[in-house]
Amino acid sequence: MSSYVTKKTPGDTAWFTHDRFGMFIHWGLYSLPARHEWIKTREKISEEKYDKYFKYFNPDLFDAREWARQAKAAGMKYAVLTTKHHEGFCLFDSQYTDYKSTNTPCGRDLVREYVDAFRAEGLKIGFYYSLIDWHHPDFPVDMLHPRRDDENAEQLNEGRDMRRYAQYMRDQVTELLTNYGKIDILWFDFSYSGHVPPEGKEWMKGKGKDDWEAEALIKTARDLQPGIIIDNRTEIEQDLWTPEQYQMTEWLRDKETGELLTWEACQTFSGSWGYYRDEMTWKSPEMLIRMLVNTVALGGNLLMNVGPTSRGYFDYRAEEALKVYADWMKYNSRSIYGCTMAEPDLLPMCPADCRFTQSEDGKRLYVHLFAYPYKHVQIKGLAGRVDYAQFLHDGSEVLFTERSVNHFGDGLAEGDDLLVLEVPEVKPHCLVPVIELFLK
């Protein structure tokens, strides 16, 4: 069994750390302007102008079943949908606001369709819920608000009441965790109490756990769904730490106790979360696979984002990226599911340009070949510990010798603890080949 023990948390993370790979979905009114999900505040758009997007939101090509099929094919085991992003628009039929999908030309509860479709494919269900709301009349104008530079910005805050807004959030979370069956993940986003307002504008201060009344918000969620996984972005530690748009180089630890944490890297196919028509920094196929492998090799999960178009489908670039995962995971998912960081004694043995993952029972070690070698993979320290080796994608045997490289008797790279895997000179038809080692 794996020797790694993570910090105990309130929710049930056992399934989560087994499944390892999920789909993030950022969808809202911002899919119409199609130039970043923060467009309302980036371009300081007024409510009147932003209402155009509400008026014309009509995803006529939305088919949640197709989304779910693509997620499942890509090897994703769970999904997290933005039920409400910072713009305040709700994809569900909330009784506490008129600013919702059922009041647009769409006329549908999109969260309901998502839940039903993804659950039917056997995927776990997650809800993203924004703590920020640039539409709600009680949410204060602050340094991130679209109206922060209005001449009367400070006066706009008169009568706004964060306590009413905090109650609104609890009411909506109650709806989300009551009306859609079992929900596996609740993904709050985000706190920014550390943001320092401009000098002389202290009223623009950032927001944190006290503003959200986070303890009451979390209690509401846990009372309704006791086993649910909740992230830590309310500023109260819960189950899940979520480094964003960043590739970790070591397993995330508690800064005070040093305990290992349950963590999930959230990433995008391109540089935006919402659909961005003209954004061009799309990740290469090799990078997509490496990000998944790197994350699991450090004991984490990967939540990879898709931003659907305003008509409700994944554009061709997103579909191509999902197919990269589908093609690779079809044959290599065994090195991801139920796997984690290799045991501490094995970590130093990992060859250059490779990554290890190991099954949680400790019986299988996976060698991911980021750079394909010439004829041999040398692993110093593994001699006498491997019973059988094979390529994972096709189950074909990989022969090995121990203690020396068989190369015209030159005695190259000799050592009593050396394991030498013999690989074909031509790289297999696989983006990142994986060698599966069955340990004695």
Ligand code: GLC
The other form holds:
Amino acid sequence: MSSYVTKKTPGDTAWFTHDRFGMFIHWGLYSLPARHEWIKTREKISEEKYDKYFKYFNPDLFDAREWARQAKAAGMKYAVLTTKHHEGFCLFDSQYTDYKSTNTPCGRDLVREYVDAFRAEGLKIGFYYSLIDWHHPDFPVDMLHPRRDDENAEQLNEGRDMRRYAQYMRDQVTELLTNYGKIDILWFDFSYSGHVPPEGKEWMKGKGKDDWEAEALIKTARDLQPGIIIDNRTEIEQDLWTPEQYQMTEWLRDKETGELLTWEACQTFSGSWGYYRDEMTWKSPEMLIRMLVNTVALGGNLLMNVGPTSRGYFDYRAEEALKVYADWMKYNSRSIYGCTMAEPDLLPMCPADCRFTQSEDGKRLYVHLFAYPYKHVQIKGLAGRVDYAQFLHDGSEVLFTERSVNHFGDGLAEGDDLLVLEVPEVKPHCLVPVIELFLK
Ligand code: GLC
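Give me the form predicted together with alpha-D-glucopyranose (GLC) now, not the form predicted alone.
Below is the entire complex, every chain and molecule, led by the chain shown above.
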């Protein structure tokens, strides 16, 4: 068994750390302007103008089964959908607001369709729920709010009652965790109590756990679905640490106790979470695969985001990116599922331009070749420990020698502990080839 033990948390993370790879879905009214999911506040759009998106929201091509099929093909095992993002628009038929998909030309409970379709494909179900709400009349105007620079911004705050808003969140979370069967993940987003308001504008203060009444909110969720995985962005530690838009270089640890943490990186295909038509910074196929491997190599999960169009489908760039994962995962998922960081004694042996992952039971070690080497992969320290080696994508044997590069006997590379894997000169037809080592 893996020697890595993570800090105990209230939810059930066993399935989660096995499955490793999920799909994040950011969908809402912002898919119409198609200029980032923060558009309402970035451009300080008025309610009246933003209402146009509500009026014309009509995802006529939405087919949740098609989304689920693509997620599954990509090797993703779970998904997290924005049931409500910061704009406040709900993709479900909530009885506590009129600001919901069922009241637009769309007329459908999109959360229901998502849940049914993804569950039918055998994927686990996650709900993202925004703590921030730029539509709710009780949510105060603060530094992130679209109305922050209005002349009467301070007056706009009169009568706004955060307690009522906190109750609204509990009511909606109750709906979400009551009406859709078993929900596996609840992803709250996000706290910013560290924001310091400009002098004289204390009413613009940031928000955190006390504002959300996070303890009661989490209790509401746990009472309804005890094993559910909850993230930490309410500002109260739960199950999941969520580094966003950067690549970790080591396994996350608790700052005080040093314990390893359960973590999930979240990333986008391009720079934005919501559909952004003119965004050009789409990641290369190699980078997509490397990000997944890097994450698992450090004991984490990857939640990769898709921002569907306002007509309800994944645009061609997102489809292509998902296809990159599908093609690679079809043959290489064994180095991802049920795998984690290589054991401490093996970790330092990882050759340049490679990444190790290791199966939980410790019996298989995977060498991911990020840069394809010329003829040999040399692993110092591993001689005598490998029983059999093969490429993972086609199960073809990889011959190896031990203790020296067996070449004219001139011993350019030598050492009692050297393992030398012989790889073909031409890189196999696989974006990131993986060598599977069965350990003795
Ligand atoms: C950020 C953003 C948001 C996105 C989220 C995903 O906190 O506010 O737009 O939903 O990250 O992790």
